[in-house]
Each structure stands twice: as structure tokens, then as C-alpha cells.
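Next up: just one chain, as C-alpha cells, the form predicted on its own.
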Amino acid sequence: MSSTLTFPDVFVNASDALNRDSINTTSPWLLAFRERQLQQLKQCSLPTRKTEDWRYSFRHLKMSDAIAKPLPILSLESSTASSLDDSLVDLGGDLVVFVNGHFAESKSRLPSDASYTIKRFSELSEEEALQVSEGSSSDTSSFPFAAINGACLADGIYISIPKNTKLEKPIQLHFHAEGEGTTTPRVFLIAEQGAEATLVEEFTGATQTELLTASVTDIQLNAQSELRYIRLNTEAEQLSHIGLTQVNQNRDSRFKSFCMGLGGPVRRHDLKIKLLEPGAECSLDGVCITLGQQHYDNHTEIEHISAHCQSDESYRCIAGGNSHIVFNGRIMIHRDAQKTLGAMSNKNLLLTSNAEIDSKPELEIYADDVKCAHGTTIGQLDEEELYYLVTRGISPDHAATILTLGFVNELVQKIPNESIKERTEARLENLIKSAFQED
């Protein structure tokens, strides 16, 4: 396979259409930045067997069939939404609703105040636009889909939260996607000093065709700022999805994520943190499931870039049937980067003897004045623990399924939202109970 394969012409062409057919009613900064993001899609390979952070994902799929396959932009109107009511949850605060990466009106409830800052990206004023064109993730070469994301965006969703300004309720974007082809859901976020808020992002789709969803997240956190983040892939099987989220932190700021991950044909999220200031702190907190013959891959980046950091991170990812999960997650200490406290830990379990793990921790440290421990665990649930339970009245299987949600309890029950934490929980059970059905 050449290590140079380039990304199918369906991206620059649909790139080039939206540009065509949208340039009367889409405003210049957001044709100028398809553009630029186009440049950049024409100078990306697609990844081989050769590339290291792609390297376990092909061991099991036929990588390059999964991502290079020609799938059009899907438009709002090739979507009759018709599983998005079963899907759409009121967590009471604010709410966006995208379609196939197209604002759904009818279905959004906006802020009635003043207190934020919540619009799509073809309604930005010139100061709002050039945030987000110089905060936008800008590695393509790393992650070459954030290229097609902004290549193809049909729209996005920008969220400002003034100084000081504390939001009780979450913010709360659900993306769906139905139809067959490429959906490209992209926010921009920006706290400025001393602001608080709950940000909630929902992927879900339902449909018997092939569909890829490439998305993009940027998180600009000031000095004194808290996000919550909680971000819930939950996709129909068939869906594949490639995403990444980046967040770039100052001085006293304290970003603190929950990510829940369910497999499918190729399934991905990349989460990278930069502590740029004295003081900055986060907190990643994810589960993984994946059963029959499904894909998740998580991979994380944690940069110390300034002195007086912490970051703690703990992924527990289960896999059954089949399956294939890859952890990969990596801190980076700088030189400049003293007094730093890294912590991440990877527990795995395995459900069943076919099912794979794949788990690479990774310190990186030019620093001498540090304290960071990483470490990671794979193994199958404790026959001990199994049989204590069935041989107090417990069926075999209804044993499996309490330990194995024991197993991802802790970290579900950090969810800083109760109405997600019990769907969270409920979600699980059934899937974990299917699991031991099937098997």
C-alpha cells in the first residue's frame, strides 16, 4: 500500500460545490476558511499501515477501503430525521440540533438572554470569525480528517461564554446523522476569565447505509475558566465516526471531560489537551464498549507546556464478540513544564477470547521536576467473583453483567449531569446484557 494515498476527489469536489452553490448567501470569512481547509486536504495522505497512531486499527480493518470510499455531503434534505425525536433528549437548558451538519431551527431552542453567545458560523460578526479561524485545530498533517471537516463544512456552531458569566444549565448540541455519505459536525467554544459551563455533545444516526461523520471541536479556555464536557458517540453500529476534539487551556483553568464510546465499523476520537499556563488543570474521564465485530479507537494527548500543571486521566474500555478496541494515550512534559503532576490509567477488560485490546500508554518527559505515573491492566472478569454470586441465587449471566458494569461504575458515576448519568447507565446495562446473551 503506498504510503502516499491521497484522499478521495469527492472531498475536493464537494468542497468546491459548497463554495459554488452557497457563495450569494454564505458569508466571505466562511468561504474563505472551506478554502483554506481545501488547501491543506490536497497536501493530506490518507493514513497506511505505516502510520503510527493508524498502525493497530489496520491489524484489524481494511483501513483504507473504511475512509477512502467516495461518500458525498449529505444535505439537510436527504434526511427525513426520522429516528431524531426517539433520540433527542431535553436536558432542560439551551439546545442546537444539526441534521446531516446542517442547523435544524425548528428543532433547536436558542438562549432567550443575553448571558452568552450562541450562533452558527454563517452569522459571525469579522471579530467572532477570526476566533475561530486562528483557535481552529490547525494539524492536519496528524489528523488530516479535521481537513475534511472544514474543507466540507456546511456550517458550525459558535458559543462565546462572557467574563464571570456562570451557566446552572448545560449547553446542549445533539448532531444526528441518516442517509448515506459525510457529515461534518464543527464547534468553536471560547470561555473568557472566570466563566463556568456544562457543554453536552450528542452524536446519534440510525441507518442502513454507509456514513461517515467527521467532526471537529475547539475549546478555548481563559484564564479562571471551567468546562464540563461531556461528549456521547452513540451512533447507530453501522455509522462510522472520526473525531476530534482539541483544547487549549490558560492560566488556572480547569477543564474536566467525560466520553462515552460505542463501536462500529470504524470508530475514533482524539483528544488533545494543551496546559499552556501556570496552573491549568484537566480531568479525562472515558468508557468504551464494543461488541460483535465493531472498532473504537481512543487516543489522547495531554501537553505540559507550562510549569505547575496537573492532569489525571482514567479510560476503562470492554470489549466482546469479536471486537477490536485501541487506547493510546500519551503525556507530554516540556522542558519549562517543572512541578508538573501527571497521572493515567487504562483498565481493560476483555469479555470474551476473540475480543482484542490494544493499550499504549506513553510519558514523554524533558522536565526533571515532575511527578507522573501511567499504567494499564487487560484481563476477564474474576472466576472467584462469578462464582460467589451464582452460588448465591444469581444467573451466570446476570452475574457477568453486575461486574462488568461494576467495572465502569466509578467512572460513570462522575457524569456532572444525572439525567445523562442514568441514561449513561442504562445504556450500558442493555449492552453489556446483549453481550452475555449472544454469547
Contents of the next structure:
Amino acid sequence: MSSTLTFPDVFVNASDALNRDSINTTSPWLLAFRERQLQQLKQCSLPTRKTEDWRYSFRHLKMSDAIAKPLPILSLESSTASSLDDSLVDLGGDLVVFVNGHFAESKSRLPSDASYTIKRFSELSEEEALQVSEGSSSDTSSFPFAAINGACLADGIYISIPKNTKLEKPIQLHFHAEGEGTTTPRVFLIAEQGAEATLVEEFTGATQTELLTASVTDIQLNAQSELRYIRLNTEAEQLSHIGLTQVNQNRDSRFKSFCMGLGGPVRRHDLKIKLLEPGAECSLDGVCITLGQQHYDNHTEIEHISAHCQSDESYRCIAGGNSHIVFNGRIMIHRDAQKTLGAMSNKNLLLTSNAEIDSKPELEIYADDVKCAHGTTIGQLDEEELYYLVTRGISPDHAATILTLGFVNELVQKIPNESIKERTEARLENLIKSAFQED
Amino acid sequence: MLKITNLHASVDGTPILKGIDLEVRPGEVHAIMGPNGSGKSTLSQVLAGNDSYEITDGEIILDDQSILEMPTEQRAREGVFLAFQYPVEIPGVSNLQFLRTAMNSIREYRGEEEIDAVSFMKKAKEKIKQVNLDPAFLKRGVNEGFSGGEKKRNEIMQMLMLEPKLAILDETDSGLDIDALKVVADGVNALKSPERSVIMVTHYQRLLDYIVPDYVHVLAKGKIIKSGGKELALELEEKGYGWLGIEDE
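Mind pulling up the form predicted in complex with its partner chain next to the form predicted on its own we just looked at?
Below: every chain and molecule of the assembly, starting with the one above.
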């Protein structure tokens, strides 16, 4: 595909160019934040074939040095606007649009009242900046792409939901990217005690060249708060995306996610949850589909640090063509995390004999009074089920599409937003239909 | 309607059907009885077009055309319906979606328009009541978590929706209590018409009290060894299969 990436030097050298928009920022904390991340990036090394964390996906990690530059600035009046408008589905709540790393004010709709705070990193007060600095992913050694994000950060989005505030409508973040280079979206959300909200992150875009999105989302859930998190990694198949979502949960907080992944040259999403205090619960759902030569890697990690916490995880993956999916789900139960309830399920469907799915559940349990279950299956469509549908007059291709959709339907039906649910259903149906037409 | 001549079929090289001859005219109800392992289910599956069975000789004619080379879905669209002995569970695919897709596939084949949502729902609700199932079942996955009896009633419900011209019931009566059996029988009787035919494959005579057959055939070791009227079933019930020189395994 291209020459080898010399990493991380190429990003270290390019970091000034990458964050050109804020290089003259008057926000000293952002400069300091970026500098710290840059120092960390310098300590990072490129994953190799032997890096356990990249074992299955390493072979897809092919990018040229040309990627270490900012995406071009796009005029919202140009052709971009139409491709953005096509991909942007307004959910009716507050909306923040970024195009190639730039805040697109004319496409956004910020809250009309002051029920909560949403603003750019460059506008933060000292106190807010401190929250971000303290609550942001620090362990970049295991995930160097988070350091790329930090070191090359132009700006980010800060969201703070005050105590006992319940937001009825979703907060919609839309990141659109086109052209050649790298973009580094970054989100920080803090839900104060008893707050409730839905956060939607959607990534769209198209390119004829190489494009990398290195995204980071940090979420801090304080006591009794609840966040529903919908992440749609649904860019066009030419785009690469390596992203991290990190969640810290305090007492009795709840985190419920739905992550949808479509394949690309190299795609990966790491979802890391820390259950820090008793009573915290998380429920992680994921659906992933790849076709042709595409790749997608789901990495999840749930750390049960405190007692009486609960986690429930269900990921379903479908691989067609010559594509490749990875599911790596880790549950770590620390010594003090007694009375933990943990359940992890990963079911996978291979549509062709050339598709590959690597599923790796990892359980590390150091407490002695826990209930923790995990299960993985990898299979093909059931011949008996296909036959049953066909005896009712349904064509074999159509039957295969229905069954494949049925495989992920249970999770799709749980998406806590009707508009996204319908859109996801339609999108999956088209993709699955095309998978069976390919053959 | 249906004419089977000298039908031979095998599975994995083992011959199961060894020369079946059977003619079913429009409006007739035929019962096929016989001991376990006689080939009853094989005959049902072969008619529906299950490709795990190999037809080694013979002919099946449906309405003047051979269906041997006809794929399963086309047979269904031509009006063949098989009520399964063991219907599969398909989680994630709702009964409604499944039925609507099936109906529209058949309508499209006949050059008819897709059924509109309102008429479809009306019909589905009517038919599910007819087989005494809770309408909430329509929204559940196909047969998902259904009891044995509910699965069988769901088969009959599908049959009533799709209105086949040849319905094949493969031991639909087995495992049913008397109330469910009556529901199944009422469903089949409701469908009966001068244009439609029914083949009932059964192990027991009991079903035939409720769906009265025009003909009864005894299948043993892959062949029809005796045919008669409905009184043959009573005779079998009374005497077993021994007097025909075969054993009920």
C-alpha cells in the first residue's frame, strides 16, 4: 500500500504543524497539556509484530509518513459541504460539528440555555482545565495513538453536566474528515453527581488518499450519574481510525454504550472502563461488520477495582469477503473487588471461508468472591435456519441477509435512540445485502 | 395436482425411499402412516426440496411440471408448504418480518404487488387468533422460546398466511395435547378447499379423528405397502403394523 511509517518521530516532528491552529493560543494550559503529551509521545515506540496488544492487527498497520500532517482546511461552502450534509443526521438536540479538526460553527447548534456546559478546550477556565488535565488518559505507553492525539491536539470539546441535571435530548458530536493527513478529535465529559445524559459520537468522511483519525474520549462519571454512550465509527472504508474511549466510574454510576464499527484499512477502538467505587455498573454493546479487504479491531477492558460493581458486555461481529475482525475483551478483577458480577459475550459470524475473526477473551481475577462468566462463539450461518426460510419461498440470498441481520438485531434494538436505531438497521441491511451479492 | 412415480431417494448413499408411487388430486387429503424409520419424514423433505437428500430415480410432477430440478424456494412459491416436525428457532428475526418477507416473495413470483402493512397486520392478527396464540408472539423471534405445541401451532399459522395449494404436515400432531391437536386440525380444515390438497404424515391415528383423510397409505421400508380409505387407519390403530408383515420399531 505505501512505505513504512517512521513512528513516532514523524508525528513528533509534525506536531507543530498538526496543531497549527492553536500554536498561537493564549491558553497556557493547552500548550502545557500538549507539551506533556509530546514528551510522552517521544517515549512511545511503534507497535511491532511482537507487541501483544497489536498481535492480530499489526499487519494492517501500514501508513506512510505522508499521513503525519494536518488535513487541509475545507471551506464549508465547497463540495465538502454536500458530503458533510449527506452524512450529518440531526438528532434534534445540541450539535457540535468538526470538519477536518476545525469547529464548524455554522453547522453546529449549541445549547440555548445554561443547563450544562459545552465548550472548546481553548476556552476553558483554570478550574475546568484542571479537570481535563487530571481526568485525561495518562497511560499512553500502552496506547501511543492517544499520545499522538494529545501532542498534535489543535482543540478539543469539553462537556460538563451539573449535579442532578437530566438532559432529555442527546448531545451529538459529529466529526467529519476528508483529504490526506491526520485528525485528532478529543472529547472530555464530566457528569456530576446524579446527572444523566446521552452522548453520541459519530465519525464520517471520505478520502482518495491516506487519512488517519486518532481520537480520544475521556469520561468521568461521578456518583449516581448515568451516561448512555453511542459511538458510530462509520466513516467511508478508505479512512483509518484508531480511537480510545476511557471511562472512570465512581459510586453507583452507570455507563451504557453502543459502539458500531465499520471496517477500513486499519480501524481500532479501545474502550477502557474503570469501576473505581462500589455500586458502579457498566454495560457495553458492540456491533461490527467488515467486508472486502477491511479490518476492525475491538479492544475492551473493564477493570473492577472496587467491590459490588457489575459489568455486562456483548459484542457481535460479522466478517465477509477477505476481511478481518479482532475482538479482545479483558476483564480484570482486582483483589478488593469482592462480590463482582461480570459477564462477557462475544459472538462472531463468518460469511465466507476467507474472512478471519480473532476472538480473545481475557479474565484476570484476583478476588475470591466473584461471579464472572464469559463466552465466545465463531460460526457460520446455520444451514437449518436457512433451509427453513427458503421453504417459505424466501430466496437463499435474502434468507442469508435476514439471518445475518437477525444475528445483530438484539443489540441494535437496544440502541437508546430511535433515529440512530433506524439508520443503523438500514445501513446494516445494505451492507449485508452487498456482502451476499459479492459472492 | 401431485404425481409421484417410482421415487427413489437416498441420504449419504443410504437408500431411504425405494420406489414410491402416489397421486394426490386437488381437494384430497392423504394420510401417510408407518413405523419409525419407514421414510415418512424423508418423503416430506424430498417434496419440499431438501438438498441433503439425493433423488436417485423416479419423478415428482406438480401441476404438470417436474419439480425435481426446482429449487426449494420456487417450490414454495408454486404452492408447496411443509409444516416441520421440528421447527427451528431463529432468534433476532421476528415472526412478522419473516412472514411478511415470505408472503411478498411468493406474491412477487406470481406477479402480484407487495401486501401493504395494514392488510398484512390485519391478516396476521386474524390468523394468530385462529391458532389460539397470543398476538404478542408475532413480535417475538421466529419460534424463539416457543413450547413444542406453540411451534406446531406457529407452523399452522404460517400455512394459513401463505395459503399453499399443497400442504405437507410432517408429524404435526406428535407431542400435542388434545386441545392443541384440535387447534391444528381446525386450521387444516379451514384451509381445505376443492383446489387445495393435504398430505399428513403421522405416526398416530388420533389426528385422523379430526382431519378426515380421503386416503390412508402405509409406508414401510421406503415403499407404500398398503393403501385404503380412512378405515385403514382404524385398523392400524387396533392391530398395529404386525399384520402387514412389518414391525413398529
